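A lone chain, given as structure tokens: the form predicted on its own.
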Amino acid sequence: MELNGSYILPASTQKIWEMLMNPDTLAKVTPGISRLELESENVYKAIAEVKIGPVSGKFEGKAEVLHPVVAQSFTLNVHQNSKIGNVSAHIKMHLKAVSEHETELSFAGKAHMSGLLARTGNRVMSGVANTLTKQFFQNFEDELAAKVEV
């Protein structure tokens, strides 16, 4: 399944980078994440519970940040396992300054699924991925607003 898109966030590339590299912030803004723990440099243990439409399951696995270029780009490798199937994703993330106070965060990659997740069908899983992506960016924007208010 292809994963790609972009979103304009109301903060500098440095601020967005710092939030993306902070496991506490990521645990708050990533839909379904109940725990995100730093295991070693750029490697996180992630536990998530996802319930959207016909997809419901607890996922455990790892997320690894590869090739980080501060405030510009990185690649995210994710491997999650569950009783309903496994997900493996490789996603390139790019940050681009739109203005002094706006950043375009774009992503492109692929996710491979197995088990019930794979049998559920690409159309349903694409819808779930789109819903989770929209929730992620809305949560990220809400977190940015909360940090400005503090």
Given for the second form:
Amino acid sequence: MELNGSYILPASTQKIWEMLMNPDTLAKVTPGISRLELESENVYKAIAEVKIGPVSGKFEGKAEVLHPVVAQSFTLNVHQNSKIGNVSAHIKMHLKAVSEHETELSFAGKAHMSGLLARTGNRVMSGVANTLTKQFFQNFEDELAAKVEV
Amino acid sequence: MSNKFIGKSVKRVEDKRFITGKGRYTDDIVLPGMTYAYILRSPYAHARIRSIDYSAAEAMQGVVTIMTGEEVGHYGVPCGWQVNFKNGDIMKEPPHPLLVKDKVRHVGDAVAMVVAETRELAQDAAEAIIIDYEVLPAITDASKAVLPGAPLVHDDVPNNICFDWEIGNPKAEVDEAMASAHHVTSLDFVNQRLSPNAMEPRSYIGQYDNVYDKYTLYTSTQNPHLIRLLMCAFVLGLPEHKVRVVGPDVGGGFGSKIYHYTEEALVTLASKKIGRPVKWTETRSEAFQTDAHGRDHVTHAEMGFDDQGNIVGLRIKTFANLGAYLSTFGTAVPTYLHGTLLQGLYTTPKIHLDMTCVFTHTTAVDAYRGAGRPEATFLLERLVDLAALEMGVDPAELRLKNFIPAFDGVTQPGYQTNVALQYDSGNYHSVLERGLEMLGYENFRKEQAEAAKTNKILGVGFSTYIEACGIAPSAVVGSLGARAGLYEVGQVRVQPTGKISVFTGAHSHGQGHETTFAQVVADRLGIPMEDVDIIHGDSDTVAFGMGTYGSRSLAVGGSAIVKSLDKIIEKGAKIAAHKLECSADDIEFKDGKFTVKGTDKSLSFGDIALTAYVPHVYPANLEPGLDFSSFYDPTNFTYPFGCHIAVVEIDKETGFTRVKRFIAVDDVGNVINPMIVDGQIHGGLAQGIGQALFEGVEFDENGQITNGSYMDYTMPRADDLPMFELDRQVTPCPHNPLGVKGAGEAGCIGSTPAVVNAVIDALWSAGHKVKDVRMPMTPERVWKAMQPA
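Output the structure of the form predicted together with the partner chain; the preceding block shows the form predicted on its own.
Now the complete complex, all chains and molecules, led by this one.
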């Protein structure tokens, strides 16, 4: 499944970068993530509970940040296992300053599913991915707003 | 012989238990101390197993045993049909282990089996097994799997080619005919992969009895004796006399339950290991991954015509997908059950099929209702209809011009094809002519012209088919590589009171044998149908059998019963002659009575039965008893044929296609029970139309099945289908005693191309001159075909 999109967030690239590299923030804004722990440098252990179409499951696995270029780009490698199938994703993230207080975050990559997840949810998968992405950016914005208020 | 039941639509005697929910299927059977198995399957299409850790699972409460490839991976299931490469080399036959230990080769490949006190506990424990996979690239398209650099399914099978094969006239002769043709119609198409979807999922129980040292396997199968033979002789090496295989009520097969599956051997082994019965029943999700699929051909086909519209040649190149492993008949389907049918109903003088059979990282492919013959019919009928459109001639006329002239196979010889078979009897023009009459052809073309101006366009599609049924003459199939003869066994036991127990090696899983066979027996013996019991599906009570597939039950199994009935009557006449003090030659048997010819002296069938078992007044040169068993080995295949016509309506705005009318004129030889034959035709038509419009297994680039559930895989439903318009013609089979040809697959063989042709006809009528719309012809695909390129 192709994953593509971009979103403009109301903060500087530096600020967005810091938030993206902070596991606590990421855990908070990523839909379904219940736990995200830094295991070693740039490697996170992740536990997520996600409902995708007709199936839902608890996912455990790793997320790895590769080739980080501060405030510019990184690649996210995710491998999650569950009883209903496994997901691997390879996503390239780009940050681009639109203005001093606005950053365009774009992503492009692919996700592969296996098992029950592939067999029964495929038809609705891209719809689910779009919803989850939207939710992620919405949460991100909310989190930014909350930080500004504090 | 009387004619009270044969030819009558007697209601099916088995339906009382089926429609009241009292059928006894394998999963209904609960044995004392029974345990339940769950099989852990690969989520990947291709991956190396680095390690399996089942220590946590083994420690879980309720777990009885866990088996892996380490323990049973050296056992494997065999292929039943050897096909050789063009150059004579034997096909590649990589092992198909019960559980894999090194490398998984398709989604659903079995890795471990957990046996526990309940099914849920077994599943929970299976989920606690940790397997470290190294995921490898996978290939699912047979035409691409042969290309250099494609991932290999089996490391020792170069280019994934199991074998290449050809049939027909020498290639050079066909090339020459095609080169001289006035018009050549060519077509590239995919005959897509189908999931069989029997209503009852596969279910097996292994039961080892240590008192008698005997194994019993209850199995949802189409042929219990064949499973026993394969499992004993080729898989587990068990002594056959110590193994009983029972196929109780079985809820549909469509081919998918012919084969010997790994799980049958697994539950048998596990039961011996733990000393308790082990039941395994698949989920629907597992059925999509592991029940052998059907079809999956990628084809380039060409048909050449002279300037008068006569077919001069047929040239085909096909890649057939066999899946990751060889299923029991996987190699025979795209070859001997497909290539041999490419003569169709036509006089085509030069035919050549070049077939490459290929391994891919997918579920095994084997026979599915029609098995190779629907693929042959699809190819021929698509080409003929398309050629008619391209040449601007009428598709019905083009067929009539090229049909083989009628022959009865008795006073006229059978028809020798260019692809090995000799047709037994046929009258092809009249089925198409009758179909046209039912359609109201001229009127339809007027309606179509009117509709072309509206938003709902109309199309008509023709399909005429022939199939080879009554599988199969042993000598013929033996010479073609079948590793077993395909005769059938029928035993008739007359009980002392004149009641009849019939034991047949054919197996009923929806066909209505308990009714049809009883009709034959009751009429032959002149007794009521209730006095006849048809017993099948148990290797301990039925002497032997080859099972049910390829529309063979009545033609081969029924003929074996008739042979035994003849022996019963012959011996009965001898007993009657002794009691009536005349010569056996003077006895005639009619309407259930043995009568001295030309007199009113007679004895009833019941009198003779009692005399046979209470032999106080009995001829000295006869043994007591009235019980005969016969093997019937047919001398030829049988060749049902027919004409199917579809009328479709397409919504131009949405591409939605509705089958408006469906006409089927079938000739299946003599008919014992018209209602059962109609039912078989109806079911077959639904499946064939299902392939054209709805069904198809889809894989993603990693070999994942992306529509492996009923939420995603579209089955035809009653409201997708029109009221079928059926008619029949009878050209008896000249070489079996009942004159029957077989009806189980006919509907599925003829219908698919009729629907596709109708869609193409509709599109052309609206000015969209496309050659093909890929099946299933979803609204999206049909809509796209109507958009400017």
